[in-house]
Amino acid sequence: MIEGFDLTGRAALVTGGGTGIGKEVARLLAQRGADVMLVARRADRLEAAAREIAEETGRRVASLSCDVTDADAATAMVQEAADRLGRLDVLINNAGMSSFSALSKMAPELWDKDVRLNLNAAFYVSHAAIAHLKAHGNGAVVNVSSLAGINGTVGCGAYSAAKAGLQMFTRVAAAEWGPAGVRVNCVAPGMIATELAKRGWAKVGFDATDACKVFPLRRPGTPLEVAQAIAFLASDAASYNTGETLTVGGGPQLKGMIDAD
């Protein structure tokens, strides 16, 4: 294992861990030596993902079903995860999903739903986990935001606002918890071809291939490419990084006045 990336002896909790980016993060953390707890609402997918990763890596990989938008449920879940793993060193706040609606047509209940899942849940879980993360002096939190939280996305106003809030939560938490040895960083993925994203694109008739023509890398990203960035920020390889948001979006979408090679 390359120095700085080895997570042997550490325990990680990954929300939204049953599919997509969360599952790839869990797999990568386990490959690097961590014991992992997967958390999401659907127990069937979680259990299947945990078995798959455990068999592949030989690490202890378990699962807990939880609605992380419920503060009390999130608190109980974190305590159970810490009890079952014996400790908690890494927290990946990955649970998230976007509704599609113009702001003028968005019901307040839909706005609240997006904010609870994409912003409030990260606070609830982090708040419950912070004492455990401080216990060994080298805890790490990685929040999963989105380029929508930086640039905004028309039709995803609540999601964009919540993800922007998540980035500021990251900065403030990093400032408050850094003296106790806990780092808090954020990853902001762009257009990532998860199964959930592809279903959403199909539902609204969005052509991802065409949209990627303005990206320097000319393609959507993969869940593994986001997981690599998250695993970096969770590891000692990023031991002097905190309060940062790392974009994983295929490059800057710049306009110019001439054609360039």
The other form holds:
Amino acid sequence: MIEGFDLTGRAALVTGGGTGIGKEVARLLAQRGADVMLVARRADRLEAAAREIAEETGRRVASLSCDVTDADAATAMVQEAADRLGRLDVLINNAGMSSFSALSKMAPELWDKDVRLNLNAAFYVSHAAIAHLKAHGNGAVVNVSSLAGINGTVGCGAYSAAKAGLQMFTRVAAAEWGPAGVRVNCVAPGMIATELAKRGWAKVGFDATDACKVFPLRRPGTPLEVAQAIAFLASDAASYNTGETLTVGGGPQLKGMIDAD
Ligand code: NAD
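Switch from the form predicted on its own, shown above, to the form predicted in complex with ligand NAD and output its structure.
Starting with the chain above, the whole complex follows.
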């Protein structure tokens, strides 16, 4: 293991850890030596993912079913995770998704739902976890935002606003918790071909290959490519990084007047 990336002896909690980016992060953290708790709402899918990663890596990988938008449930879940793992060093606030609606047609309840999941839940879980993360003087939180939180996405107004808020939560939490040895960083993925994303694109007839023509790397990213950035920020390899948002989006999307290359 390259020095700084080894997570042996650490315990990690990954929300939304049963599918997509969260599952790849959980796998990578376990491959690097961490014990991992996967958290999401659907117990069956989570248990299967935990079993798969445990068998593959030989690490202790368990799961807890929890709706992280419920502050009380999130608090109880974090305590149970810390009790079962014996400690908590790494928190990945990854659970998130977007509704689709024009702002003028968006019901206030839908706005609230997206903000609760993509912003409030990260606060609830972090707030419950902070004492555990501080306990060994070397904790790390990584929040999963989105390029939608930087550029904005039409039809995903609440999600875009919440993901932008998550980047500022990252900065303030980093400033408040840094003196106690807890780093807080964020990744902002672009278009990532998770199974659920691919199914969603097919359903609305969205042509990802065509959409990627504006990205320098000309293709959607993979869940593993996002997981690698998250695992970096969660590890000692990023020991002097805090309050940062790292985009994982295939490069800057610039417009030009001539075909330059
Ligand atoms: P995904 O749907 O596979 O993952 C989302 C996870 O969150 C699921 O496991 C789901 O069960 C969990 N979840 C949803 N609501 C929850 C709740 N109330 N309580 C607990 N768990 C809940 O999709 P993904 O693409 O892997 O998304 C992971 C993160 O990456 C999300 O925050 C998403 O916004 C972000 N992201 C994804 C993309 C992309 O293109 N796939 C782009 C930018 C950002």
